[in-house]
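In structure tokens, one chain follows: the form predicted alone.
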Amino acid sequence: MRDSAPPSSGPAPRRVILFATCLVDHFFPEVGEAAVHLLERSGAEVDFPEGLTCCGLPHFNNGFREEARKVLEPQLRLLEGDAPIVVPSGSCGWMLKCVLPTLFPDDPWKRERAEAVSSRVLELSQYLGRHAPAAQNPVLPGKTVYHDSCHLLRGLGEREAPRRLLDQAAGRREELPGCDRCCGFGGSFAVKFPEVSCAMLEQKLDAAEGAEADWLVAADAGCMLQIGGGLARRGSRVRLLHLAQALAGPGAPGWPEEAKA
């Protein structure tokens, strides 16, 4: 697996905008620290404009397109320019990349602004896969398995970039059985259908424990809320990391204090 080098797209841009997402901002700020560390290590200056908040996905998923538009419209000005917009979340990246322009069907001028923004959006692993130098040595000991988030895999069509990066950073990565199955979060899905959500989560946790993994890595804060809660309730020995934390490694900015390498 370590032979799968990431494709290169030339030197890293000099500046990127980090759309940290509201879940990272409020629940997993250490993931934001790890993401900034990785982006700066790739050679980019990281800009995190004050005023960036939510991508509007919770509103959109529940049928409130107008409310989603109202959340995102004030942020368009903050995201203008030519710098890549990096998102450490497949779901929020999908919202900005694929849905944002559709929120302005009757306003060509705003739709054009939204399309200009969405054209520069990259999920974190997509950006690092194109612009970060290849890791020379693995930083994450033990066995690592990776959970595909639904929006990153199916929405953005990205399967390989996280795996290529983990193959370089992890001492040993193996495929998680059922890695492409949803963890059962799905935003309000977990609230509306708790029995189904919990059953899906149990399958995910069984797979990780059955694989005797040391680390379960996810690339979406929503999945981390769901899976992290399940692992804690079980008292599982499997530890959860965001992809940014796994790539940065133990001791780097954003490494969780309770996780021991």
Given for the second form:
Amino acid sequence: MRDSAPPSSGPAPRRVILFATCLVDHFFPEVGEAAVHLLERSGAEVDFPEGLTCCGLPHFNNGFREEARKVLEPQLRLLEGDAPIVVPSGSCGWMLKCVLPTLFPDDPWKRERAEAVSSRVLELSQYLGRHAPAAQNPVLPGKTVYHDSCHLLRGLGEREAPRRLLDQAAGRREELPGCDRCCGFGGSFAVKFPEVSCAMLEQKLDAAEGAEADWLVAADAGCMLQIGGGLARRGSRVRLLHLAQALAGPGAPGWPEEAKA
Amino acid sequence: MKSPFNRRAGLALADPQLRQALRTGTGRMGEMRLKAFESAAAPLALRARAREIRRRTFDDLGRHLETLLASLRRAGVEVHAAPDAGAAHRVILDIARRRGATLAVKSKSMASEEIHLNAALERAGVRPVETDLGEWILQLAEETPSHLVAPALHKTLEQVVDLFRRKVDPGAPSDPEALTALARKALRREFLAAGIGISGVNFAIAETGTLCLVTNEGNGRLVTALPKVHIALMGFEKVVPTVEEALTLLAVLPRSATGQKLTTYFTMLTGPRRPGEADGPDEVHLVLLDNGRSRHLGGPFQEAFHCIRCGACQNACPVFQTVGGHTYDSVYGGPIGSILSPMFRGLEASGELAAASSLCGACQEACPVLVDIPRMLIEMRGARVAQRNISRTERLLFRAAAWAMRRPAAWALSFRGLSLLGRVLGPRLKAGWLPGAAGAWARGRELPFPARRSFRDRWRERQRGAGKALSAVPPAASQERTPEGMLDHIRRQAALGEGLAHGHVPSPSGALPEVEIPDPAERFRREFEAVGGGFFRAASIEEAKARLLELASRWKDRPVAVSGGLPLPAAGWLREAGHEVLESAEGDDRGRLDAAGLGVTGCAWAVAETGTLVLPSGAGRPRLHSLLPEAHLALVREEDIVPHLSALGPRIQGAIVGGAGASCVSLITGPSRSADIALTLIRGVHGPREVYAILLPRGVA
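Mind pulling up the form predicted in complex with its partner chain next to the form predicted alone we just looked at?
What follows is the entire complex, opening with the chain shown before.
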């Protein structure tokens, strides 16, 4: 396999492609704005090609492999070139990085193209960790805890990058008890097994409230749907942020309007 | 209407006692697992090696099974093929009938649960008695196991006390230690009376024909030493090529299962009792079970055969932690069970198991042989889609979504519609009357609606404002290739193999690193004491004698069992001091042995890193001397201490196949123990309560 990570030294890449993901595009557009802000601040020129929709993970994970392939295939040509492909979501990043090259087992040509694309995929914190200059001053007041999204942690094996970035951006960060425990989303799992899913969610919310966190930060739009929905139902005082929003900080593009710093 | 899994999950969620038991049980086992691997020199390399062993075994499964069969027969084991549960029942009942057995003692065997053996035995008039404490509790409660290694994990102490009072003794005490003593007494009677012992198999070693059992309580040893007939039952996936490889798997199994470096007992059985051996079964049978397995060889689920049944994935799984094993309604619950059960029962019957996972990957992270369970769950879901074994609605929904995702305008429009719907209806929606998925979501979470202006909208506006052209598609890379280039490419494809990797796994190469042990005798002492053994280093033969007599005097009125071939004349000393001495020459005198207070044995090797005693059986060296008495004392020569478990491979191999050959090699690490009642660690469940070692100065005997 070719080297999956761009070199960490040398000048930052000039152009990056943002694969915003369908959830960020339609449910969390602010996260996309914050991501663009961070990427541009790191010196990159951001491109968000017309025609990108979804990474196909919902189909793949539910056993619709063929549909996942069909969804991704027309998007591949939008992702070709040399630019790093940045994904602000661990699960979609995992789909593009780890699953995409396996979707064309019988077609060596397409597989090669898919591999060329997947080799340039980086989740947002992975990209920023390698190419963004360290933040000067913390921007996030209060206490911050981080929830590991399963696919970023175990799928992409990334534990450190989000923590390092948050340590620069947050005034005070503490480890969330059970930080690597699934929030209970799991896509269709959340609606097929609502009681189990919610019981798992309760534990996550209890942990965040028990830690008396001001900000609960996640790096996956799926977790945000689940955790955000749970916090809202509880009327919790813990506020949910996407990693991009937390790093950009209050007042920056993409800061949630209703969240008071 | 709730689905069956959801119905069972609902019951589990509504049971605070169960949830508490699950929380503490899985939590503690998970922590102990992590801690146990800290003692390995290179935990991940060790696991990668273990995985490699499992993988390579299946690369050449036919040859290994052929070797196993030949070795077993050479050792005098009768091998029976059981294509399905019914065939396994027939084989086992035939043996019972022929031997006129009406009582069968069983050590823990998931395969026997899989084929519902107990019910078949009962129907045929053979009373099966589970002897693993947890399994016994479940047998009394008429329940099934809820966990691979802690079958009664779901039961609290109060529930067990209540059960004992109803089924065993109305005056049963309420502390785990006394309950365990009660169980020991009741089960010892069964052991001594049983005509047949039935066990599972953890590893079957092909090169030697050795069946291995991993246990803590000692019931596995009793089941295979006391009855005249031993029937072992296993799926063919348990085959391991060599002794050395079995020891590597042993290095990860207890660590992953119970957080021990080694379980108390690792029992390696090679055929029936040999001429001159005082105990052990006269007849050994192996029932080789298929029961739906073989059709998955070479298929997408073959990797599930790598599982060594440690239960680590269950402890790590947030779904299992939340709803427990019974919710899965199958013998094998939890993540690996959601693969194994459909494999064995048929994918059609798999129901919702594959869907009942959030695919968080914690299972694979915990798995000692790194089985890619999430990949197989996804494959399993795919198989159900291919078989049209999902609802029409689901199929339509995913089809429609895929259609729209290929058409960005339609895709965007659908969200615009949803967003509008949300703004119009959102404030008026009540969770209670929402249909389908939306209703399910809204049970415990606010319903999300798409944003009024998508990121795409905002991006377009921004680009217009900045006067930038919309991004152009870069030209595709040249597709021209030479035939050689294509051939190269195909070769690379073939080499990639495996498909999708969920996590990052290093490949092992060369010898596994081991932690250096500068002073093996001292390390042995530390480890031996850490597992609960009493250690004494004798500076002279006189000191050893004094200590031996002192220990024996604690059971003054009871016989002392003394093995032959000891480095010291222990039997003579004990007789001089007025003890009744049982020697192996007197044969299989189990009644007297049962009454013995102390058993004195030698030891072929001792392992420093784990505090383990290695006892091969043989003429004058019965298995029961280290098993039936209340306490076991081993005389250890310093020159017999080896630093690592890995150093034992060739030695044990030699002991099994060389010379007269030992029909049983026992690895003993500490006193018999169990944590089956409310996870409280109790000593002396079936085997000795106390274990002692006297280290003899170099050059003795």
